[in-house]
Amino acid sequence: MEVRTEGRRAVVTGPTRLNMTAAPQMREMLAKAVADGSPQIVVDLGKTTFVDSSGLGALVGGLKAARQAGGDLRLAQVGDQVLQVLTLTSLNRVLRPFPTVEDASREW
């Protein structure tokens, strides 16, 4: 996973596997993005395969501390699984999914 920021945007580029093991390094990653004065998150699930409960955790967790510092954490390049799990779990109506980088990035 890394972190790219530019002024209040941060790209953070998903693992291939979020799960238990690399959900708490991805809730330091979106919360430290916050603090450093980032909230208008791109998560990018390009790479990801496959997300857990552990990892959704992650995600929402970096969606409220987005959304209290005024922003929002937006995903991106979500493939079929990550989909299926988001659809199943209704997240995907507060943690919109877009076809890129650029498309997330796009209303800010």
Given for the second form:
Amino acid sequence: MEVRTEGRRAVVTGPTRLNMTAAPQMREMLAKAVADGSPQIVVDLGKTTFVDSSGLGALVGGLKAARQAGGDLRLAQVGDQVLQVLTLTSLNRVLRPFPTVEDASREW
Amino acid sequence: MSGDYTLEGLSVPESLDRLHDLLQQVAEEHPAVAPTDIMLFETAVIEIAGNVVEHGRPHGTVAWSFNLAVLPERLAAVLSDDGQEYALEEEQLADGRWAMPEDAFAEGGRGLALASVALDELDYSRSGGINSWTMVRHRREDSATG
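Swap state to the form predicted together with the partner chain from the form predicted alone:
So here's everything in the complex, that chain up top.
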């Protein structure tokens, strides 16, 4: 997991499995990006093959923090399992998936 | 339950990786099982196992066992643990489904609901000091290479 920031924007790269072992670190990285003044966050899930409810919780927490700071949180390069889970939980309505990081970074 | 695959361990987060690896092994050894079926079954298994890791007491010392059978019509598994009894709300159990949180911005409470919609059957029982979660997903389709 890593984060790249550029002004108000941040790109966070997700882990292979965003489950309960990785979720706390994701939560911290998102909170730090917002606290450091980068609330326009793209979470790049290109390497992430699996997410569970704790991972979703970390993303929703980041989304809320980002919006409170006047930004947003968007997902990019979402794989099959992540898309299925977003759909099954109806979270695709608030955690919007984009094909690429570039697409997700447009029109904030 | 006797299954094709068995795994045992303690309820620590690292045990989730062993379950992920086991499901990957199942996918490799059963190419006729549709990837979506394996994927959603794995999603449910990790949710239930994660629940045991998170809520099992005493923390980190609860022993669990996992048995999985790959059958022509379904994937079936039982995850058992010797932790304390789970306090489940009766109305959630009535139709075998757990509800998603009404608040779209809730940061928790989706685990059992997600497992429930990924499966066709999800049952919890308690007997002799052992919790047992039974998970069944009917197989939807076979791959062309079956």
